[in-house]
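Quick heads-up: it's one chain on its own, the form predicted on its own, in structure tokens.
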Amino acid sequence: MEVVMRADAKVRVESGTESSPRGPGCSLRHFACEQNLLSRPDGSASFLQGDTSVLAGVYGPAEVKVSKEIFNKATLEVILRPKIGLPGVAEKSQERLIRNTCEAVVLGALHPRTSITVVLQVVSDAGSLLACCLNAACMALVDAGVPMRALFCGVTCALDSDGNLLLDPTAKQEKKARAVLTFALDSVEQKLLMSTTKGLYSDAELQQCLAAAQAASQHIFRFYRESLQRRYSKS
């Protein structure tokens, strides 16, 4: 259910079902996550956000090539593979944004001279792809047991020509939007870790989108907790 909000509106907190913790008052799409799907990576996760789906695998900490070795911390690499074809300029740009976000929370100093590689495979892209990639990467890092100072999540906002704000927009909504903004936030204080924007917007609209993303992130982190509790709880 898509709910259009004015730019100054807030996300209402509603309790929901196991795989949809946002409830009817929030405009985030249905979420689903499954961890430990793949046998070869040290950690893996599949994250579904509406009809957008990303599969993530984490390798490491492992041995690193001498040319990429960093003496005081782990070398973190991100590889993003599109659904069809070879990675292009857009994928390389998203890889850099995801890597910067991961580096901000991963405690790489605990594993110097090692390599941590995050591989992301796009299964389907129905909008808010970068946010879904960030969420999949976080859950895969957790599954791999990589030490982090906090969890992180991605939230995408879109502004239409009338100034309406849409959280977690679909591909069709992104195409019609005047501006699309994606934020990465941590789980401790909802601090901004990364942002990328496209289109025209005012300073006030930027702050309103950030505030809406911070409110929405609480729903995502609650979904993380519930997903992990279901996995590790004893029957």
The other form holds:
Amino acid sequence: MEVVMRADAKVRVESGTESSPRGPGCSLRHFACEQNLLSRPDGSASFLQGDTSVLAGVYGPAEVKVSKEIFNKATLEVILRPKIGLPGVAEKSQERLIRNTCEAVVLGALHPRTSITVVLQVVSDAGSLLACCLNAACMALVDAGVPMRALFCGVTCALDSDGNLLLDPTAKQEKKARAVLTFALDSVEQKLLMSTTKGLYSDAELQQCLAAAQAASQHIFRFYRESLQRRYSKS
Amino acid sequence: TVEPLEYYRRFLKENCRPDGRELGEFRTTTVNIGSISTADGSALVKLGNTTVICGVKAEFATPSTDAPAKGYIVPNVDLPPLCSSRFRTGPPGEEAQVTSQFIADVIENSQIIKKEDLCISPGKLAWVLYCDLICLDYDGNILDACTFALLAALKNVQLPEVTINEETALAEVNLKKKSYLNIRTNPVATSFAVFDDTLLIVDPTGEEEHLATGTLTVVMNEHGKLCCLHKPGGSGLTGAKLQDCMSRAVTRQKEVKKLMDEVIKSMNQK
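Now show the form predicted together with its partner chain, given that the preceding structure was the form predicted on its own.
Okay, now the whole complex, with that chain kicking things off.
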């Protein structure tokens, strides 16, 4: 029988500040992940970051329409459903970002002429939504057993008007910020897989945010490892 | 070509590309302003073979209740079947939607026009600028061409003076008095394609985009500030490689600005 594991993790930065309630400086919100909670998809995961929650389901490798098939690798599809309303152009743009990130890590060549579909449903949005979607998608792909070259995670960085860096901002902080940058980093060398930004910022600030995101991604990858260890050690 | 990727690799080894360009060289950029007389502003941009035309129409609208002193700028990118065999008729495909969202983000992030400048009477009347970008020939690097076309067209827009008549509460348009828009910054997009996870080439053609393992677009304004760093997945990049891209984007921004200023000067002299 599948065991549903709930893995919680409180993340602390090396400077020793607790992450909840969040103090000044770089720290991530409390996050949690639950895998294998849906019965129909091949893999599913729910990722919580503070109050932001995204549910992901993965179907694949499965049959693909002849018009969409690629002869030497798997066709990846991402569907993102917002919490309210019909999906629009903004959702299409985010789907493209998530899809290209997954395509960079999934070993599609092992499953040619098949389709791997990732469906994301936004359950609640309290800031850093795209990063949460990326994390949920990664956990769901792992749960489905899709072969991947590396894991990936999403990190959001906000720059306020004084130039202070804030990781994993809430919706209020994102609104007040001068710039919001979202990065997707891979687990092997923390290379930048995907980036999308809002607002104006300088080149030096970009490098600063990237470095902070790379440090934060270490925590997230450690959390992935712990949650998977806990899940498989019981069964 | 039977093995397009191998063919390309042979050129990349010699640090050049099949069309004779260096890895950091852009295609010939040409711009033509004011060609559409029925639009309030227009521009046609050619980046090698890639051709994008932008037309801006200004209309009246009531500002929304949560932003009563702001006008609207509505961009729309259309990739018709005319420009490439990969697009079909019907509702906009994914590529068109993603490009439209990208242009909307660039306008929002770079604050190219302050929406407050488009307001005529707070709460009652404001301008809405409909920016329609149509691709006439798709040969790669659509984002750069669209951003440039949009900027050139907005610089060409002339809005008539509008006064609200106190007695009738109707808007009176004075077509004889027209003024240009206040363009605050000049955002310029520079696109790169990543090959084999290591090599970065600038301004990819359609075929190069197809063979590339990843793409990256940097939008920079003249103060060295980044408006947008758009990297939709693809192979990973280190911080150092990003830095090289930034410096190339800075030089490109200066080239494009110079070209634009020359064209506008020649227009005004007429």
